[in-house]
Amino acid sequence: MNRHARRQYIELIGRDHYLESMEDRLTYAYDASGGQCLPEAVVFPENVAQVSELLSISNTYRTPVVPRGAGSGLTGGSVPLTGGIVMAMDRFNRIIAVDTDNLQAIVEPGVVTSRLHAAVEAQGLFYPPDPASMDFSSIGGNIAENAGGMRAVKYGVTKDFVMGLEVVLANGEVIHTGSRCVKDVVGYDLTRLFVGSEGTLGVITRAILKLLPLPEGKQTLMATFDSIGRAAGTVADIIKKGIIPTTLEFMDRHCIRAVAQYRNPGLPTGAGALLLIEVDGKRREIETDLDRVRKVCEANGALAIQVAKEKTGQEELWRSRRSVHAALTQLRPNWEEEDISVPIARIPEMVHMLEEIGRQLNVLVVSFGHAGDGNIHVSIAARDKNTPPENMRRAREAILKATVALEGRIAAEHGIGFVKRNQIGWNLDENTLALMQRLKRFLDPNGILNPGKMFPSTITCGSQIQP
């Protein structure tokens, strides 16, 4: 790092904030995608101005700067690939407001998103986002990946609900999108473009975030099926009745044993897959659409349909769904994940050539997640020793491709990060991904914002852990 530069960054936030020892470099050197970087330093600004100084430092002497959040995602999006300093916004903790008038929140990016969840649901509101990371992953993080949750089949992803931002530019300008008007035309929606973004344009600073009223109630219902094929039918279906449930999830047959061998031996492991639906609203409504949604489920041939009607049951039928990563590993200890999304009614196509791939390639491949909005998570492991470790890296290239013929997309809310970026263009034609680089040419001319992420790029570690 640039002796200049250095010393500059510990005047304007104090050696305290300042870390350059091993030990810290190491544990912002990786997030939950696996891959590990070291960088030079880690700053931890607390305020905008010192956010403006450091990102004006760092485009003086062309020094690298990774925002982070939480360091939860999956696609090496906090990663420092070419060092320089990592940007922790940990200090940036604050939920300013809640705004029960106008329902809304304002809150700093480090705020974690279930203390958010807490806050506004004390005041009888609600911040449908909910992420399978929100207990510990950050506001900035999920604005940054633009992040969905179980929730979004009725609500709506992040990007839905983030009204307007305070953003720090490459260069230490600071500028402010949206508002807290509900209409507003008022120019270019430059919002949108920064939500999703990854930080390669600028650092979230603050947001406006939109809020509903809190639901009077919920009911939670789980249906078992004797193959994934016909819980995926169900989904298509459910939709298609104009049915729009809270959540609707779905886990196959080995997600299911391995939840129930983890934390919940209740789980009906002798099923094929599983639906979990959940619907909300007022109490009067709840029953009429859980009603709905059963007569859908029983035409599918469903085996078995239990309803949870008290918070006991939900909380435990949520907790078993969101511990399905942790309990994979009882099959398996190292699994490859995907995020993709197809339009829902192509769902049951999806489920079939997943199940083709596994078979033809002797791979393990595990599939969950958000079907009422078309997401699939899919986890990849060998399937035995006869397994090539080749066919691991086809398997992934396959899921992808297949993904695309269905005109899906391969990244549904996990981000591209460095793990996809040269796979971008299966999903973006020539014109609009040039575009997209014009974008962030003129924002980050120099090119510090997370060198490395979301366009295709040969940049490798820069300066990698040794073991």
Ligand SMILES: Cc1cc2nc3c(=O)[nH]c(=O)nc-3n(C[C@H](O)[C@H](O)[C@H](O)COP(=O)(O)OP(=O)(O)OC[C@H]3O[C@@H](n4cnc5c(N)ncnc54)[C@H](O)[C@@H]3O)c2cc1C
Second form
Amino acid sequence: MNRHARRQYIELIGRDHYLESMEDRLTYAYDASGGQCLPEAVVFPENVAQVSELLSISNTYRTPVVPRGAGSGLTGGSVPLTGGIVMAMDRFNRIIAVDTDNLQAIVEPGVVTSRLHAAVEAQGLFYPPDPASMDFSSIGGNIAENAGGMRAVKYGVTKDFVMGLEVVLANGEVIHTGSRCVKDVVGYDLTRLFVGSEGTLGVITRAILKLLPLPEGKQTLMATFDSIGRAAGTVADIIKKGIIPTTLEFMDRHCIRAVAQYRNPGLPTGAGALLLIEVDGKRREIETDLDRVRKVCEANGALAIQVAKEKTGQEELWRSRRSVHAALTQLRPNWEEEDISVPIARIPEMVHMLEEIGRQLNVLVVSFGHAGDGNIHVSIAARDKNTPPENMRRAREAILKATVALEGRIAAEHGIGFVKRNQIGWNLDENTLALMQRLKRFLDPNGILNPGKMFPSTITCGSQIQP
Ligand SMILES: Cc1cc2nc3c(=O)[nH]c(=O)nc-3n(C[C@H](O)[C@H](O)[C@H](O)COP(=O)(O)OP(=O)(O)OC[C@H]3O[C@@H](n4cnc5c(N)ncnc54)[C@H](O)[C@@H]3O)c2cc1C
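Could you switch over to the form predicted in complex with this ligand, since the one displayed so far is the form predicted alone?
And the full complex, kicking off with our chain again.
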């Protein structure tokens, strides 16, 4: 760390908000991807003026800056690959307004997602994006990753609810994108540029978010099938029939068993796959939609169909779904994960290919996720001691290649980070990728914002990370 930069940081935000002990640096070295690199310091700005000044100093002394929300990212977005400072947004934790007249919320990026849910629901409103990490992820991290969630089938993802942003650029300039107006075509849509930019283009310090009226009610249906193929076919049929449930999640047999062992012994451990389907809206619409969903499940040979009428039963089913990550980790400590999406009608083909890849490479391939929007989470582990270690890498590569072959995307909602930066070109043509890199250089000519992320790079911090 340049000593002039260090002195200026401390003068600006005070000793209490500038951490540099080894313990503190270790605490901010990693995220949920498992990647780890030590920052030189961690700073906790409190307002936009401080963020602006911190970036201006960093730009002058070429200090790398890595914005950080809750560190729950799965692709290493908040891991400081080249040291520098981690800018932790914890103190930006205010819900500034819930505007019931205009159905909007104005929030700071450090607000935890489920806290925003509770605040707006208390006023009869609804913020649909619901990543499974919502009890600990931050709104800033959700915007920077364009996080999805289970309700994306019906309501869309984070980008569909961001109306405007306050962003501090790498040189310290503060800009405002979008507005509080539903219709707004004044200039380029810069809001969309910053949503999903993974901390590489600017630091988000405030957001205007769109809200909806809270649906009158909801109900959850669980259908079990003898095979993952039948469950996947049912998903495609439900969407083809024009039924848009709020959520349409699936779990394969490995997930069912893992979750049954971990928290919910009531799950049907003998089934090959299960679908969890939620519909919401006005009470009469719910009944009609559930009936239509039930008929499609029956036509696809569902073994059992069960509606969780009571709130507690519904909540337990969704908690079970949200605990898949934790349940798999209890089963085996070392899983590698992929987050892919394919056009919905191609889910059955994708699921078939996943099974084939697992068989051919003697690798355990477990899949679950948001099937209703084409997003499949795939966890991979060695099947047994006969699995050669390099087969894990080969399986991941084969899965991404199969995804591209089916017109899918190699990153659906977890971002690119450093984990997939060298595969980004598998989905983008040369000119498009080059334009994105030029935009990055234009907005951040000294490359201080989140270096080594998003684009092909060989930057590592030694053996601690495995891109
Ligand atoms: C158990 C589990 C379940 C998950 N389920 C889902 C899911 O269902 N759907 C989903 O989409 N994701 C999911 N995730 C991934 C993760 O929670 C999301 O990517 C989330 O949006 C990250 O938010 P965060 O606050 O933790 O951000 P971080 O991990 O701290 O940061 C993520 C990225 O955002 C950038 N960033 C953070 N704050 C700002 C800011 N203010 N300005 C600019 N850049 C910023 C960082 O630099 C980094 O690149 C899950 C993760 C876990 C561990």
